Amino acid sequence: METISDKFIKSLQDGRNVWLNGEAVDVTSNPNFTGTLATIKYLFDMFEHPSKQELIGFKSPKTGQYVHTAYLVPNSYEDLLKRRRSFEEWSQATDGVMSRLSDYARSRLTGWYAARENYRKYDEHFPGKIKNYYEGARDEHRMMCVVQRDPQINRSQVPLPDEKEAGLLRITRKTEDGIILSGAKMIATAAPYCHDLIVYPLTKLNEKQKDLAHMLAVPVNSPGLHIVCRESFAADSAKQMDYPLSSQYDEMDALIIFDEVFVPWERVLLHDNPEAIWQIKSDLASNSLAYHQAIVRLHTKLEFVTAIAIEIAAAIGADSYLHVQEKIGKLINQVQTISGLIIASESQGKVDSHSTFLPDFCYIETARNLGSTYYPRAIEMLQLIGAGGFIQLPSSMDDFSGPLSPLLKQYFKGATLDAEKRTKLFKLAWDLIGSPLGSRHQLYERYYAGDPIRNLAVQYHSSDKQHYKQMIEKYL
């Protein structure tokens, strides 16, 4: 019987033009994606297991099977707290170095569901789309995408959209079936494992820029669209000793071009609306539910590197020492502030206007923020308290088996691990501070969520000081 993960690979072999290394590539055979599907694979073999169906899924109430709990519409507590517990299984299962595994934007996909009738007064169509699509996304286990960023070629203005060289995905034609779309848009990541690309624009736009103010549900295999990666950072599993991280974990980051694409009315969800899309882009429901996702990841994410680092100390000896037991006090405070906030949103939640249970996105706006430069921090302890120690490895664990093997268990061994042990420690430590694959975390964690200082801005601007002006008042 076939599985839902091999209907998944399957699923990949759809004519989607995934271009790597100046080719075409078929994503369910090349080497550079096969450890990463290997990953996505064991993590939808979960909904079979009956020991994890409950924790990571729920069943649909069409087909009665078991879907992706990102899917649930959170009317209570209850329903909030199973789906941070369906997020902490998949995050703890990749420790949280997978961060695009579509239960992000599953989850922004409920948000809008269950917010539909906020925007029929913009388009009547739009609800009853939405619906149809989120249904099928849900009982089809579709994985899709979020891209909303504009290529960086001059970001030194804003360009309207009849100025085709500033690269912005634009409605070129109108047809009684569907649009046409050419341009483009960043930063797609685990773009070549999904399905579909939910595209709408990051900035407020005007009424001259309405051609670029859309938002789409674009199949991954549209005739015209293509899939760019960037250098692949996954190792061959004959590294996966050396490289435990890079040859797992590589989603991949790609730039979408979209050459005259065709796409349907029923997937063109909303268009040439300004205001529309910034109000949905916006909206209080898709965004605390997917950032609610988001911080849940983060908080294993940080909890990873601090197992990491309590190990190499010990593993060196170095944990006696006051000022790594600072760094490491450090770390583990900086777990506890985002255990804290994932705690004090849900608890904090409230039902909105359409009876969904809300985490309070003040705290969630918090979480996000601190984690831009939580996560580089942690990276940095973690460089501090191994040293030297990640420079002066063995080229591979293979080395252990050579002629000199002896001398480097002499050598190589720690205070409380022998040399192999320690060796593994600290390759598994490198691919996450030294790798192109570390490199590149530690640049999406600063700007996945957007430009920090802008995102701070927005919530100074969004706060209540008012209750900050009456501590004041009485001395004024």
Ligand SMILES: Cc1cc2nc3c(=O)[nH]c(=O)nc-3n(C[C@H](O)[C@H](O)[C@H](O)COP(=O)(O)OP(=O)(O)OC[C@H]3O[C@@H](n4cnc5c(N)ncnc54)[C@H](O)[C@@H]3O)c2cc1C
Given for the second form:
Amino acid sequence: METISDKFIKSLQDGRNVWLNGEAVDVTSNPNFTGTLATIKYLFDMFEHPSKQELIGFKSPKTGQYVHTAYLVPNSYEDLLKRRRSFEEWSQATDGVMSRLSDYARSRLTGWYAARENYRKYDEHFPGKIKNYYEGARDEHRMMCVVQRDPQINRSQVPLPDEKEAGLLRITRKTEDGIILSGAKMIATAAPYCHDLIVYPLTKLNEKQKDLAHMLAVPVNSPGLHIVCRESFAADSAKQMDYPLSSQYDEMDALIIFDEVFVPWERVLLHDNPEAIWQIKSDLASNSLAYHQAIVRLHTKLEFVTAIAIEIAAAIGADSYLHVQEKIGKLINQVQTISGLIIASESQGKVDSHSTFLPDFCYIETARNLGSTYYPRAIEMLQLIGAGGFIQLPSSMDDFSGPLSPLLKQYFKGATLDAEKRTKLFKLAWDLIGSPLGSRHQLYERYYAGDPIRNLAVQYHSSDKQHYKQMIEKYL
Ligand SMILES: Cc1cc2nc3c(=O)[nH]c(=O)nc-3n(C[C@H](O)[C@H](O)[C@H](O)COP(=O)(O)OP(=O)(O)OC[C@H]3O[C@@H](n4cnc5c(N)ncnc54)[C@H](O)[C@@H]3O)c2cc1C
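Now show me the form predicted together with the ligand, since the one above was the form predicted on its own.
First the chain shown before, then all remaining chains and molecules of the complex.
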């Protein structure tokens, strides 16, 4: 019988234009995608596994089949915990390294679906369109990614760049059946593995920019849509021992070019409405559910870096030094801070006007904003603990079966580990701190949620400062 994962892999052979090294590639057979596809297959197979189904899924009210818990609209604290457990299960399977396995985008969609009636005032078709899309995506296990940013061509604001010159995604024509779009969007993480792109602008638009103010669910195989991949960081399977993360978890990032792409009206969720788009971008349900997933994953990833640091410190006998203990203490502090914020967001959760039980966004926002400095700092700690050990490595694990093997076993060993285990440990760490994949992850954690500087400024603007003001008032 065809499994969910078989169906998923087959569904990627849908005529999509995925470009890598100047060629259109089939992601189901191109070796740069094989390792990651195997990881996604492993995750999808959980839906077929009796001991995992309930952990990662819930039964669709329409089909009675298990679907991903990211689609669960939480109506209680227990539902929220169920969502958290499923995110933990998926992120622990890749130690938090794969971040866009769709659970983030699916959570966004679930939030918009739950709050859909708020947007009827902007477009009476919105609630129906989002309901149809949500139910189809949920029951067909559709993968999707969110892509918001305009291409980085000219970020200056004065003078306002010409829309076409600036590469902005805009409606060029409308027909009875839908709209035609041209322009580009960056960055779409995991786009080659997705079925749909959820597209809307990141920045606030004004009334003069109506042709940019749209929210769409675009099928990735739309004619004229090009997924232009960055260089692949995937190590082939022969290198799995040397690059355990790059060989399995390269999600890929891409620039999406729309060259006169047709999108049918049922996939045009909102259009020509800057105010509606700004409200939907700021939607509390969507933001709370999506970033709840993001910080659960962040927690797993920070734990992973901490685990490596502890193991490395012991392996080279550096764990006896006070400053190394202090660094590991800081790593543990970071993990526990995020853990505490997740728990606080859940326990302080509240039911909104649509009976959705949402985690408290203040704690979620704080954890998300901390992540942009916590992760690079964690990587720095790891470097300071392992030092030159990340470079004192044989070129390949295969060297241990070569003629120098007895000598290598003597000189590559650690204080607590034999040479092969020590080498595996340091290669794992190098894949996180020194490989192209590892560098990409530092950039990812800094920027995936937007510019961290502007995110903190938003927190400053949106927080209630009255309490702080009152504290000082008595001195004035
Ligand atoms: C690995 C990776 C994966 C990503 N995946 C996704 C994804 O799947 N979906 C998605 O939508 N996005 C994704 N992003 C993109 C992310 O949304 C952007 O990187 C982020 O919003 C920052 O924008 P930018 O990269 O265009 O930086 P820019 O805006 O070009 O910033 C460049 C510099 O200019 C400064 N600057 C620019 N404009 C201003 C301003 N108005 N005020 C003050 N300073 C300014 C910035 O602070 C920065 O120093 C990803 C990013 C990375 C790195």
